[in-house]
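Here you get one chain, nothing else, as C-alpha cells; it is the form predicted on its own.
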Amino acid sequence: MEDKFFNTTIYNEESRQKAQNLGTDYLEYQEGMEILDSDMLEQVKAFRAEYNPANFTEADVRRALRSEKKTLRDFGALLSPAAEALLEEIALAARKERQKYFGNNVLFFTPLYLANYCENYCVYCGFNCHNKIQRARLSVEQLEQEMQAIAATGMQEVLLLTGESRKMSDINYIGEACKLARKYFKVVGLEIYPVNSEEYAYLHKCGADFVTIFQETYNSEKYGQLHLAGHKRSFPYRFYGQERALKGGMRGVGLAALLGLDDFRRDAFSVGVHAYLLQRKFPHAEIALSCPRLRPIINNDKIQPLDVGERQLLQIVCAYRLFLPYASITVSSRECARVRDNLMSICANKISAGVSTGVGSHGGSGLGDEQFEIDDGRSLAEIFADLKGRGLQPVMADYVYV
C-alpha cells in the first residue's frame, strides 16, 4: 500500500535525519519515567505480529458471527477484508450487543482544552512544538469561566485536555483544574501527557475519574518515525500509561489508535488486544475505546487517513462492540454528524457535543489555536434533538459519587 501520508509537507527525509540526530531511542524510557513490572507490551506485540488480515476467509467471518463469546481470532476475522462483504450482518449483530449492554442510551461529554503548549514533535499534530500557532494556557479565572459556560448547556461530564508540556501544564496546575471541574461536573476525565502512577493517584485525589491515552499507532517502528522529539517519543512509556493510571486508582481508562497513521486493521486489532488484556488484569476497571481518524491540522490541510473510509470505520467499531460488548465506545467530532449519529444507532454509545479543540473557545475568548479540524460543529442541544429523533436517549452522566 502506498504510504500517501508521508508525501505531505510535514514529513520527509530531513525529519528522519532530525530524529536520528536527537539520539533518543523511541524504544527506551527517558529520565524520571516509571517502569512497571509488566509484560503486556510484549504480549500485544506478539499478537500483532501473528495477525494477518489477509489470511481470513468469509467462512472465518461467519464462524466469528456465530460464536457466542468472541475470541481474539474471531475479532481478527471481523476486522479482515473478508468481513467487508458481510458488513450488514456484522452491523446487525453489533446493534444487538449494543442494546443488550447499553439499551438506547447515549452518553454525552465535551472536551475542555486547558492549554496547547507542547514539547513533542509529532508530525501529524497541530500542537507539535515546531508548528507556528497561537499558544495559550487558561488562568484559574478563565478555567472557571469556561466551565461555567459548559455547565450552563447542561453538560455533566467534561474531558480536560492539555498539550504535552510539563513546564506549561504541570501536575499541580492540572490537579487544580480537576478540583475546579468537580464543582461543576459529575464526571471528570483527563487526556494529558502520560505520567507516573503516583501522579495519577494525586490527580485522582483531586477529582479525576478516568484517563484516556491514544497510542496513535502500535507499529513501534512507525511510531518512532512519527514522534521525533519529546517525552512522547518513548513508545513503551506511553503504552503503559493505562496501567499506571489504574495503579494510581483511576476508575477507568480509554485507549485508541489514530486510524490512518499505519495499517488500520492491525492498529485496530492491537487496540482490541490491549483493551482485552487490561480488562483481564484489572477486572474492576471500566474500559473505553475511541476510533479517531486523522484530520487536517492548522498549517497542513493535506493530512488524510490512509484507506480508512466510512465503511471501514463502521467495520472497526462493530468489531470492537462484538469483541468487547461491555466497553464504552466513543465517536469524536472528527466525524461528520451523519456518520456519528449512524454509529450511535448501531454500535457506539458515547458522543462529544459542543466541541472546540482550541483553548478558551467555550467562553468565547478563543485564546489558542485548535489541535485539529472537527467535522461536527453541532451544539449539545442540536445533537440531543437529533439523537432523540432517532429513538435514542441522551444521558448526561453515568456515574454519581455518594
The other form holds:
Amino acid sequence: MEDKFFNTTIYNEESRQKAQNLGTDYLEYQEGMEILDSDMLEQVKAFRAEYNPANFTEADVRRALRSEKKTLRDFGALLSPAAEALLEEIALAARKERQKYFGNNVLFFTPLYLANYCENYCVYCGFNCHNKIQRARLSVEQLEQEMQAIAATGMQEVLLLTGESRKMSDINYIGEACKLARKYFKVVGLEIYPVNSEEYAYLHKCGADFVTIFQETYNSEKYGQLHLAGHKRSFPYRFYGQERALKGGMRGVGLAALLGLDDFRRDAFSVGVHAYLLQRKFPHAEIALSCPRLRPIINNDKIQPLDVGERQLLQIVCAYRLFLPYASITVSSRECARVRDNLMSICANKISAGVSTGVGSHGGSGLGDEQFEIDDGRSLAEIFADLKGRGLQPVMADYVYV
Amino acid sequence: MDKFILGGHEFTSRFILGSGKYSLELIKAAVEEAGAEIITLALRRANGGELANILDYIPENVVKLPNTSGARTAEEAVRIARLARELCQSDFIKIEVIRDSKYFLPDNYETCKATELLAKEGFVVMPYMYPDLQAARDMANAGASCIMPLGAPIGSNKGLCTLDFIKILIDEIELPIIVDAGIGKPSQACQAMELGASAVMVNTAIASAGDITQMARAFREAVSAGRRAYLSGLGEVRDLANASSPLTGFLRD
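Please supply the coordinates for the form predicted together with its partner chain, as a counterpart to the form predicted on its own shown previously.
The complete assembly is shown below, putting the previous chain first.
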C-alpha cells in the first residue's frame, strides 16, 4: 500500500528496504523487558483505527466546540481538516480553558543533557548510533558544574536527558545525577530510555518525579520503519513506559508524538487517547503533553515536518487543551520565540528556557554535539521578560518533593 | 460588624483571598482592595528560589495560609505542612489532599488523618473537604479549627453546587464553616454568607476576572453584605401574598 505520509527528508528507499528485511520484531519485547498486564495499547490502537480525520464536517467541529465536556469524538473533530477553517474560534475556546486551569501562569524548566551515547538507530534523530557526531558523557564533577550554572540563572526545574544507551548511561549513573539535581533544583524530570518499573522506583527514590517518553509515532508499522535497531525498536515496551513509571511511584508522566513522522492528525489523536486512558487508570497522575515537530539534525539539515505547519501546530495544541484541559502542555525550543510565546498565551503552559541540546554546554565546555537544532536560544531572563511583557506570570517551581 | 474567630485568632475580614493564577505584582493591590487579612498560597510555589517567589509579594500585615497542595496522602500533607510552617512562619495550614488530577476533588479520609496529626503538632488546621457530614464531624473531633467544604470543583467558577450539603454542615457543626472552591461570582459568595457560612475563600473567580483588583473589591462588598444580612436575620420567603388569616380569622376570643 502506498504511504501518503512518506517523509522523504528522513527516509529513502534504501532505509525502507532495510526495514523490510528486519521483519516485524518491533512488535516484540526484547530480553529483560518487563511486560505489564495491561491492554491499553490495544485500546489506543482500536480508537486510532476507528478515527478518520476526513470524516468530520464543519458542523461536527461546531458541535465539538459547543459541548461542555469534550468527548473523544469531539477531540477527533477538533483535529480534523474541517476544523482548520474555525481555527480562530478554536483558539479562543482553548484560551478560555487555559485561563481557567492555569490563569496566566507559565511554568519554566530547562533540559540538561547528561550524555548523548545511543544504541538506537532512529533515522530522524541526531543521536542515532550511525550518525557521526561528537559523543560525551558528563562526569559527576562536570554534572555539578552544569547544575550550578543552571541554578545560578534562577531555574528551579530541570529535565535530565540522555541518549538511549544503557551501557554508557546506566541506571546508577542516572540515579546519581538525580540525587545531585535534588540539591540544586525543586523539580527533577527524566527523559531517558524507558526502563522497568523497579528501576523507575529506584530513580524516584533518588529524587525524580516526572518521566517523559515520546512514542514518536503510534503507527506501529511506521514505527518499525523508523526505528531500525536497539531497544527502542520494541514498540510495546516504549508504549507501556508511562504505566511502568507510575507503577514505580513517579508522580507524573509526559507523552508526545513527533509530528511529521506519520499522519500527524492520527498521531495527535493517539496521544490524546493514550493520555486520557492513563488518567482514567491512574487518576492521581499528573499528565503532561508535548508537541514536538521534526527538526534538522547534524549531517541532515533537510529534515522537515512535512505538512505540519504553524497553523496545524496551533490546531493540535488547542485540541489537546480542549480535550484534556487539566494537562500540562510544553512547547519546546524546537519552535521559534514568536510561535512559543503566542502558544503560551493561548493554549500551552510550560516552556523551556536557556536551552542547549548538546552535552556540557551550560558550563561552557561544549563536550558533545546536539540532538537537534533549536529555534529559540533565549536565556531564562529573556523569556521571563518577554512573557511578563505579554501579561503572563512565570512560575519557577510549582512542586514540592515529598 | 462581628469579629471572626479562627483558631484563637481574631479577624475583621471574612474574605480569604487566593494568590494563584495571576501576576505576583497584583497580589498587594488585590489584598488591599479585598480588605483581606488572610491569604492562601501553595507551599509548592513558595519553596522555590529567589526568582518570582510568591512569598516576596505578600504584604507583611496579612496572615499567610499555606496549603498542602501536591499531597496525595496524609503523611505527605504532614511533611508539606512542616515545611510550610518553617518557610511561612505561620501556624495556619490548609490541608489539601488530592488524588485526582482531573477534578482535584479532595480525599476526605486522608484529610481527616492529616487533621489529627497536624492538630497534635499545634497547627491551626483548616481542612479542605467534600461536604460530607460524617467526615466533617470526624475532622472536628480530630482537632480542626474550621471546616472548608467545596462549593464546586476548584477553579470551576460553578458556584454553590453543593449548597444543600453546606447548609447541613452549617447547621450541625460548631466550628466555622468556610466555603472554599467553586465560588465564581460575588453573588454566590454573598449567598453563602447569608446562609451562615463564617467566611469564604476565592481565587479563580478573581484571577480570571477582567480587572483583578476591582473584582477583589466586589467580593469584599458581597461578603460583607452577606454577613450583615445573616446577622440581621433574613425575612421569610412565601409563595403567596399574605395579608389576612383565611383559616384562623373566625376565632373570637
